[in-house]
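First comes one chain, alone, set out as structure tokens in the form predicted together with its partner chain.
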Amino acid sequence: MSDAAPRRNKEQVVEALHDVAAEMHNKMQRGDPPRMTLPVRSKSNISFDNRLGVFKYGKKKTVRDATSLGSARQLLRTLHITEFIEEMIDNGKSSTLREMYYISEAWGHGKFGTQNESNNLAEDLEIVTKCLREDFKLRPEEDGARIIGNITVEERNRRGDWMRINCRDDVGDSGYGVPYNVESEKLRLVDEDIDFVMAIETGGMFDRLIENGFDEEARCALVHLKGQPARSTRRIMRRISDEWKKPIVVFADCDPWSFRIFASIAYGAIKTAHISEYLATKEATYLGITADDILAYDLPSDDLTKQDTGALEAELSDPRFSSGYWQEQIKLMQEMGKKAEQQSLAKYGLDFVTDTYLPEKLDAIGLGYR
């Protein structure tokens, strides 16, 4: 399971891309509107893969054909991207998704409206061709995580040398910055002296735990997720879990969006369900803040907004939240109509989180260290 994602050679990538163009061309030759077939990318089309233990796209397909102006433009853009990727492969270049967005300015009617559109199309191509965006020479803009803790990695730097970095002793307060590529050709996990990994949603809480020396006291590595975690953040956690067999616990706010952060770490994200088996860590545990913590610790809370309520409602029918535990948590939050932030624990003082809350919570899942 610790295998890296399967990589393809240049010819295979180009061939896979040409298959997409060929589907369009063949249709037109037969007198039909050009089209592209791809899986439905919504919660209605993800299901649990028993073999892999994560959520993957199901069998529902959607057809994007040139019968409406919007879809026709998408097809034209797809062809432009294909051409652009071929050029990069030929010339040994790579570009960021954002650079591609700007390059599309020159594509006339194939120009992107927003960056989101170009990101989505790149993902569509990944899914249809079963390639990874690394194969397409496309890099994300997204910010990787920060890590602090007693683990040692080797990263190949831009001169091609392997650098050895201890994520506790060789880094400043901001920690070790995870690169966008964390596959073995770029990053090796060398050594560790920890008992578990704690992934933290907000920067404020990450810094609080560091200031309180929590990583050393509890013998853990702290990972700052920066909201919805990037692919590389999820991938590195997956590798730590696979290669070092360390438990991963997630410490987040108590709101519907935090639940989704956890789901993308543990079960797979809807947008990237085609590669869930490389990104998701099914062994991850949700530590807190849970809906019942709000009651148990009498935490200061805010009313749910309209968007929050809608998100909760959507989660009830999300297959990733179908377990009894999540259904209970969601319904409890709906009943209370409240949510709470991680930092609301400061109600009881700055040390409460490290002295009381986390030890109690970790103890409850068998990771007690006192």
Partner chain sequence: MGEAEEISSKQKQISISEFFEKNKHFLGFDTLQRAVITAVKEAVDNSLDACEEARILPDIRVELHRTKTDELQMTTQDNGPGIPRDAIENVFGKFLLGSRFHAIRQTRGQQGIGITGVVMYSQLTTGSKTHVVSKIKSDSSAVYVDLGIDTKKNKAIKSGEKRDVWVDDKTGEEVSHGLRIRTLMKAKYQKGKKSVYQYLRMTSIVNPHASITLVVRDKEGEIVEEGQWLRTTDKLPRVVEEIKPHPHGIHLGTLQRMMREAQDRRMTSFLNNNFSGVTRRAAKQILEVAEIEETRTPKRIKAEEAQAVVSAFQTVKLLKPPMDCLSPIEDLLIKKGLSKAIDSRFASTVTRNPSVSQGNPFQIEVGLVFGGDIAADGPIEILRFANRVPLMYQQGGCLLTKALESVDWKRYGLDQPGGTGIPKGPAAVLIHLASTNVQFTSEAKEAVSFDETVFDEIRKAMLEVGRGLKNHLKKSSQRKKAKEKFELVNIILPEISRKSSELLDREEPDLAPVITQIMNAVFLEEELSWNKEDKLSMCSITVHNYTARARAYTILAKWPEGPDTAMSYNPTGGRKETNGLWAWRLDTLDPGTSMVLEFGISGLSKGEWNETDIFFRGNGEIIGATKMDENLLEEQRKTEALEAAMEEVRKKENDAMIETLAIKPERVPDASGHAEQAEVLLEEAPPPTGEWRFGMEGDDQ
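The form predicted together with its partner chain done, now the form predicted on its own:
Shown next is a single chain and nothing more.
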């Protein structure tokens, strides 16, 4: 596990939260305005660490103090949140980020104007305390991934009992639903009989591969990303990569937004730069659909929109796409002016993706199974 986000026990989390309040208290004792020190959260203070292969915050710091009404209100909100989190830890409860936003209605001058404000302050606390949102018992609204494959996990239920679940034999066609917290105190990776993990962008393609029995034929686990993957989705793939040493391959649409889905899995995202080392799986491989697949398989395609074109141009200077491979793929898309969906493979029939396309693509990266 990365040194960037070591797991903390309950006492350590509470102590880290108390340290935030202590910085404010110590200033006031000396007759100075209370303050909170945190990294500058802007692109100018985020860089791509080539050695680690992830986004990282730089050394620039900012001070949030009570010398203005806006900053004073943020400090008040911070203290309300730390108290709220400590209460949840003490009572064995958890809250969604949305619930925390509404709970702030009772905080008087500390009430949030928008949920985005409360979400950002929760992230500030992650950065300052070096704890995780999961340590705070805060969970997102979105679901995690669905998984189908011959892997066995143990999940601790709400009664505190461990349930053993095989993600192929003990689940329906919708698969195993990944919880918001996938750390070892909640989820154990017990056993596996797979050769790799395939992360899939769309639900339609995930269901197609399940119906065709691809997970059994190819000896793999299928993960439905549900578009831009949730933190728990990226984290469980990282754990499978680290603990079971299984390759992670990503099968997505061929458009600039899908490329960014892969980048968030492999290299992290700017928004989660403070925990990229903990979430990113830099060994992940982009399988397809690639720009040259559109030509090689004569796939139905759509014209790039103005937004697509702008996104591709931005990706040419994005350090996550600096390799020769990605530069070639992006420039080829620009030349063609085309993009394609995973489902475009159905041009050749419902079984083409599992009978021909995926076997050929997997064989090309050394994961052939026939």
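Just so you know, these numbers come straight off a predicted model, no measurement behind them. Think of the rigid core as the biggest set of C-alphas that the two forms share within 1.5 Å after superposition. Numbering follows the first chain given and starts at 1.
Novice: Any CA movement of 2 Å or more for Leu358 between these two forms, core superposed?
Specialist: For Leu358, whose C-alpha is compared between these two forms after core superposition, the shift is less than 2 Å.
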